[in-house]
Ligand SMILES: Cc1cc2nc3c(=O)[nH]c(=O)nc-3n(C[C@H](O)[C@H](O)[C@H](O)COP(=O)(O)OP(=O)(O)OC[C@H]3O[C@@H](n4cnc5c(N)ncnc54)[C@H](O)[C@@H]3O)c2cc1C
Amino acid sequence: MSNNELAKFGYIQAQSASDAVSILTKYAGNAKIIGGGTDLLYMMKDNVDLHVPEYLVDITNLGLDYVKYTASDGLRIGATTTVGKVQSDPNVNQYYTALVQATSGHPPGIANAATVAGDVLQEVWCWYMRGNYDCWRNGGNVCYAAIGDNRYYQSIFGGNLCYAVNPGDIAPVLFALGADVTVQGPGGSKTMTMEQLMPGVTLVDGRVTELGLHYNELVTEIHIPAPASGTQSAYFKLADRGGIDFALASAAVVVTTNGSTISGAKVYLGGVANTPHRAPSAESALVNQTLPLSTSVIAQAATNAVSGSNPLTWGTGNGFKVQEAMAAVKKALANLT
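Output structure of the single chain, in the form predicted on its own:
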């Protein structure tokens, strides 16, 4: 079979979330959920062996395409909602600036197909994994990126078996906003924090992943609490090709203010670790500071944000990502008013 030619697969349209779980359970890891499919179909066309399912389980007709907001509950986004729909929602624009910025800039073909849950749960873009090397994620026992070409999509904050970074734009924002997700599994529905959903590289169902989902579980909804009075947020990413590319480094920032003084802060980095990386020392540098922030405060927070970084030096090395992470933090903080 040549590249870009799909292998044969079965197609099943789920009738409910519990039906989808039953199908996933029946095929025991040989079936995968499809919503937008912008990442999954890419891997199927490239015949990434361990990640090509025998069956696709379609969940696009389960009523999970929605954006709902109330002042008491906050924002609820169905799993199959497209990033374009989120970006254009008036309540998202009014209350969740960072989420608007994280879902903006995509060309229409991506914005109108890619789903919010898919962006969060997509596979890493390490070229060794996607090139069918026998790395940890493909069932092997080595991380080629740790000693090879690790310029773009590998961690500067260490790794556990795998150094590939989570590639999505939305996950760092969800961490910073204190989001949680609803997950349907064999035991019914449950709620998971973002930290539980994306704990960092570990073994789940016998394979290396940074996600805490089992093969027969699926995310059905994302919930973001209503922001407290005086909350501001911002997101900024650096990428080679803008909206169509993945972050070399990104930053999601959320601050709560009392008047113009910052009383609380959350800073998460994207594109630099296996899972969105919290920077508590950067947060400490922001508390009790006055908006708009001075250049010296911004510079100190950016420096603190990369404290503890340990870029790879074997192979090509990726030390430049430290400076890019700092630049992303500076740009995000400069957007706060």
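Let's compare: the form predicted on its own is above, so bring in the form predicted in complex with this ligand.
What comes next is one chain alone, with no partners or other molecules.
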């Protein structure tokens, strides 16, 4: 088949989450969940072999399109809720500034189709993987990016076979806000922390992936705890093409305060590792500091955030992303008041 010609596929509309699991199980790896299709159809059109399923399982009819907030429970977002709907939700705007900022960078056409779960679970944007090279992710046994063109969507914090970074804007914020997800699988429903859902490069069902989800499991809901009083959050991304591109580096920060003093902090970097990268020494630099932060505290936290980074030096190299990550941290911290 010529490139960019969409292969024929079967389309099945699941009637319930457990029905979707049964269908995925029946077709044993040859079926995939489709949410908005903005990532999956892209890969199918480009004939990225391992990502061209025979069947698409549509879950948009399962009543999972909702955003609910209560002060005791926090925020619950159904898996098929669009990025745009989350961005404009009044409670999200009132309580989760970083989530609004992370959902604001998508081009409007994408934001209105893409689901939040799909954003978290989208494939990496390493051009070798997307170009159907026989790399680890495509069933081969080499990482071309490690020695080739690794300027943009590759890690500065090492790799484990694969150096591609997790690309999405929403995941770093979910990590920083302590979110968890509900997953439906053959054994029923279970809760997974973000760390369990996105453990970093690993082997699942015989495939190299950074997701801890099996072929016959689906995410049905994302839950973010209610913020403690005095919590502030911010997200900032630096991208090659401004707001319509994937992060070269991004930063999600969440602080809890006692008066104007920071009593707890979470700092996660996006776009620089195969899963959102936690920066504990940046967090330590923020605790006991007073808001608004001084430039010297911000600079120290940014420097600490990239400690342990190890940019790629073979091929094109990506050392500039260390500076980008520091800049993203500075910009995010400057948002805190």
